[in-house]
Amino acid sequence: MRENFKVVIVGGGTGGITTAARLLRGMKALAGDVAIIDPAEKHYYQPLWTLVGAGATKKESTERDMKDVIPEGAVWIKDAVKEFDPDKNQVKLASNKTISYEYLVVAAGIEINWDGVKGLKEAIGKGGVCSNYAYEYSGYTWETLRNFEGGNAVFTMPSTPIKCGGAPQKIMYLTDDYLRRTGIRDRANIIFGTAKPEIFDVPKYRTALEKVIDKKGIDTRFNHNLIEVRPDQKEAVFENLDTGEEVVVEYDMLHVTPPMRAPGFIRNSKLADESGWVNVHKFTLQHKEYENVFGLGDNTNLPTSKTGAAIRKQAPVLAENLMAAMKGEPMKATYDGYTSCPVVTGYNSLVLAEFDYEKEPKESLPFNQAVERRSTYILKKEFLPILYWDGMLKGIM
């Protein structure tokens, strides 16, 4: 195995796989010389998990072998990261291997805490505790909708940063469509406990999603985060944020979004910040501190949600900063924070959110998104995902 290459990326999900395709694209001299380190045998689009946990596609449809998505001319080693050392431009591989770079690009996305709640791990993909976070839990959310009978659907969102903000309440909006739909929703009382003080942040989608709440009467509980797990109870057990109090819900279907946070790896190097975020610039995605480390996606420190979205953005954006560095010149390239939450509020419809670091919305069609549209459910459900494998992996969108 080669232990030497121009440019290095750890991490085979979206931010690594694009960014190689569109430096591969942009250098051709660059073939053979960009390694991808990531020990998955799969790449999943992960987007779709939330109509998976709605029986609406199959999961089957999100994943694909990590062989048929890696780009031409890129090396990819299949080895899990241990340890940075970018004092001599060397990552260390769970194999012991070293394997030394001129440039590194970290995208290794976020990690799945699913210690940071109490009883969590044990409960998970059983008794009804489901979670559309990890590809092997998102089908039991949907055998866990079919089965319910009624009673408290409750559905969790962290204090931490997660991938995909509006996952967790695109599942309860699912959930009471689908209860509607059966004839049930009257025996449903479906429950949100969030430790956010509101249901979105940008000003335009919050007055939105707050219409969308108070059509379907939905209980949302702000500032109570999630810390334990009661199976054999059937409780799940809040901490309210105001007052330091315990609450305790009782459920009949428990839908958990779990804390995230960096990769070990990432957190224990000097490539972190004080919170353990890859530590980039936020307009030129170049480290605070190692020139010629960049970084992108989940696992940094970029003030803006982390979605798939704000990587299709971020990847150009690096790729040509990251061109510019080799080749000695400026770097005018320039990310603007941003990203796009398409929040699912039933079978057929969505809210479109994107927008901006300023929390300005950026929108990219010619009507008003924050409206629930079928049109846009459908570009989320059929064609996005096309444009995914077919377009922003291969480093052409």
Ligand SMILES: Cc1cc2nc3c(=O)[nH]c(=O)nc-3n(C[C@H](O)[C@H](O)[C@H](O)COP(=O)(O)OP(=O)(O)OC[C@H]3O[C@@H](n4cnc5c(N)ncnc54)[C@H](O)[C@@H]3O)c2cc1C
Second form
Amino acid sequence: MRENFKVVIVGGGTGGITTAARLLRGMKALAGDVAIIDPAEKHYYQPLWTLVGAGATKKESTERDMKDVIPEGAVWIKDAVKEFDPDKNQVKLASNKTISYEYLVVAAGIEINWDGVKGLKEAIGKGGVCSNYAYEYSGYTWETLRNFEGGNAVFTMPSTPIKCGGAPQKIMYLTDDYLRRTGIRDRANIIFGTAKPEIFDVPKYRTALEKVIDKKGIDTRFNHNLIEVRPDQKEAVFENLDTGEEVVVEYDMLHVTPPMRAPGFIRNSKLADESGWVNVHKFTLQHKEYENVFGLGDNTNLPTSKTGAAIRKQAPVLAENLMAAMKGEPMKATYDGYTSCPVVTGYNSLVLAEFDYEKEPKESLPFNQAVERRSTYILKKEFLPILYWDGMLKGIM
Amino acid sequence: MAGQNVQSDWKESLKQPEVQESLRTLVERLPDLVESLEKVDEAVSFGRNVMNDKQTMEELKNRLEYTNVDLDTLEAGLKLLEKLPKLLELVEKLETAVEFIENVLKDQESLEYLQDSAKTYMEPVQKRVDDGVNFWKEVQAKAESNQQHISIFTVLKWMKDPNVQKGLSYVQAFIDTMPKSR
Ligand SMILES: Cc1cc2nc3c(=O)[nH]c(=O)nc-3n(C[C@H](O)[C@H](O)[C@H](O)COP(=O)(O)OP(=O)(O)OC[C@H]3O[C@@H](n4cnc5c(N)ncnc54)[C@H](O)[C@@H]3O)c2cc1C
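Mind giving me the form predicted together with the named molecule, seeing as the form predicted on its own was just shown?
Entire complex below, previous chain first.
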């Protein structure tokens, strides 16, 4: 096996594959000289997990073999990175091999901390405790919803940064819609226990979503952080972040958004900032200390919401700046913090939030996207997955 | 107001068969166009180099004085040059779109996904199709029980009926748009 490459990319997820494809398109000479290190057999289109959980899409359609998404010209090293040594331009793999690089791109995603809530690991995937935040459990969300006969349906949102800040409420709105369609909404209490002080942090969409919550009759509990799940008693325990007191809520269905953090091997490396995220410049995506290191996606400290849509705008900037660095030219491309959150509000409606570092709306469609619409729902369900597989991952869109 | 007129004008003109025809030719000729635009692009940067080269410019000036290139021609040429960057941008976007569509068409899983979804959107339509089938069955039954003699003149009389005319033009359109193979 080769041990050195011009460019090494850590992680073959959304950010890694898109960047590889863009580099290889932009510089034909890189063919064979770009390595993607990722131990996973499969690549996922995670945004559809929300619809899997609601029974609107088949789970299998969100999964593809990693070998099929690795772009032509890239070398896939099926292994996990264990350590970075940026002073020597090397990464160490789980198999104890060492790979050297001239340029490094870090895109290993976010780590789900199932242990961050007491009792969660034991409870998840059975007894009405579900989560769309893992491929293996998203199918169970649908099973729980289908079999729900009434009582408390509880949805949670942690205090940590998470990927796709809208997903914890999307599944709640879908649940509401489903229960209305099946005629048992009046037998259910829908409760949103969120560690955040408000429903959404961009004012324009906050106002729209507050109306949705009102219309659907959802019981919101702000500044409530889930700290324990007691599957035997079917109890969810929250900490009220204002008063510090414990609040126990009984559940018949519990959709958990687990706490998340930077992956361990990044957190403990020289590439991390004090919070554990890859420390990159917010406009150029270049590492703040190591000039030949770049980062994008969920594992970075970019002060914007962590989404695949954000990566769609980050990857071209990173690829362009990396190629400029290789040619010894000044870096010209800049990322403005664009991110997008299609907040599904029902089986046929969606509020398409798009905004930047300043939390200013940056809408791409010629109408007010804060209004719930069927057209944007169809866009998310039908068009975006194809745009992802055949456009974004190929480095053209 | 003026803006609205322009818009409806151009909507109207889109309906003209000759406009549609030329649009179709344009699309068919796109690959050639891309190629020639690329050549023009090369020519433009070549042109820039030429302008920077004093000696050649002098010669060109001399030559221009002795040819019959008039101001109008030159101006038209310059206008075209100004438009080039926009045109190129457009062509690049088209190229990306074409590549994207090619990727989709090669991607069996995406195609199946689309087909599945299409089915769900078709369901309400399907009902109308089913109603249509019933309608035809009814027509068939009526026809079979009809003892009246039908001559070619009866048929010609029917043909004059505006509803029949409209129906026939649908049939014509359908035949026109049917895939050629099969
Ligand atoms: C339920 C849900 C709904 C979502 N909805 C949306 C949405 O509607 N819109 C939107 O834009 N985004 C959405 N997202 C977020 C989006 O999926 C992520 O932001 C995006 O996939 C992040 O890309 P990434 O490349 O940073 O990480 P990932 O795509 O997660 O990829 C990380 C890769 O790194 C690999 N890796 C991990 N550790 C190592 C290691 N040690 N060595 C090597 N490789 C490693 C992993 O195997 C993985 O392949 C959603 C996510 C979820 C879970």
